[in-house]
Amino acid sequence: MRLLVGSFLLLLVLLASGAAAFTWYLRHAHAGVSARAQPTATEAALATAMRSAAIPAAVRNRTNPVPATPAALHEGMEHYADHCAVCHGNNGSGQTLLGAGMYPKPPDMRLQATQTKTDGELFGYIENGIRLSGMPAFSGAGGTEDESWKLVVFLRHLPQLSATEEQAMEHLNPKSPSELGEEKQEADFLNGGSH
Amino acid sequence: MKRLLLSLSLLASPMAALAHGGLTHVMGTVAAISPTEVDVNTTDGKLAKVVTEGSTKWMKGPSSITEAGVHTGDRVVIHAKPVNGKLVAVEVAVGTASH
């Protein structure tokens, strides 16, 4: 009875240590809870393993019934530039002020470890969002699975999206009324009208 | 009621920046030009020195142009993002009416 009652302290007091270590590494060594704090390698690799594991086969196995056709890539690109590119950026760098303040950060698209991603991955990730990140789920949104498809055709444009091609997604970015205002008040200057 | 109007308030706050994108709008007619910096006096009658660099995009209407396009009197939008207490310019948009 002395050594159940014994161990039961002494595992009391191990979780208490290490809830005060991890309390303190959370504080001092990981810049409190902030959000602006990159993950550890360590952290990212058995996130990305787990969440990879996570994906159903039936699901990964899936190619793209959608063909990469220009009109295709069109929608795609136009459907990013609307949801997408306020974290992810237009160009997939994740480069944004809002994706900048994730954590994880959203990954640069254009690079391999988005790329080797098959089909269905993509796929899976946009419709069912990705838990504990700023990745949200975008079935059931009012949208259909072959604007999901388009938008993996997009995914694989990105490493050759050209400067024309980003510059024209700018005027595809959702904006505020305000933006619209500015924007025509800064057009009718430029074409001679008073300010 | 204040923490609510304080999480309120941090919400707005990431809005207010990306209402320009994180980028200064510079207004106005071109006082000086060189090839690293745009003087503008603003349309609230200021005066913006706002730098110039290789990656600047020179926008006439829907075309591209050089600098070499951009003259004194010239009206212009500048898009510039702030850099060491600097405006850098991202883009520059040329007025299209004859001056």
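Numbering follows the first chain given and starts at 1. In this text, rigid core is short for the largest set of C-alphas that superpose within 1.5 Å between two forms. Everything quoted here is computed from the prediction, not taken from an experiment. What changes on going to the form predicted alone:
- Core-superposed comparison between the two forms: CA of residue 179 displaced by less than 2 Å.
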Given for the second form:
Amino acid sequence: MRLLVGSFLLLLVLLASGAAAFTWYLRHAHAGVSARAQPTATEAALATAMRSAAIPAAVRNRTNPVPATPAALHEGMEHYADHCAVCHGNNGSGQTLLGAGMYPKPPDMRLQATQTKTDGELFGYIENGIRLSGMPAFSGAGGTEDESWKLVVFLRHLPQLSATEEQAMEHLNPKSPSELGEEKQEADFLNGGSH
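Output block for the form predicted alone, input the form predicted in complex with the partner chain:
Next up is only this chain, free of partner chains and other molecules.
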């Protein structure tokens, strides 16, 4: 009985110590739980390891069954501009209003950290999302695996994205109700209506 009570007390002390250390960390080392802070090296390493472990080998080792044709690239670009660019930016930089407020920030997908991932890893991130980040899962959202594979084709193209392609994507980005209203007023004016 004495051993049981001693073990219980030791467990309470360890839990209290852990809670105190975590509280100190949040207050001093990390400015609370703000999404504005940059991840620490420890957080980044842990998140990278967890993200890698989350992709089963059977998915990681898949190769893209969709050939990188101009048509597949264009379809991937259209889908990306409509669904992904709001966080990742048309050019893949992650420098967007939404991206700036996320923790962790969206990666610059033109860089090696993304481009050296396997096709299967990129596909897995698109289909299943990434826990504890802003990356949602897109499988089961009315799309097909083919759409995700076309996105992988487009992601591979991001480092070579031309200014002309990036400008064309702006017309494919979702528009807010106020932007749609402005476009309608503009069109009405150009067609002889009053402003």
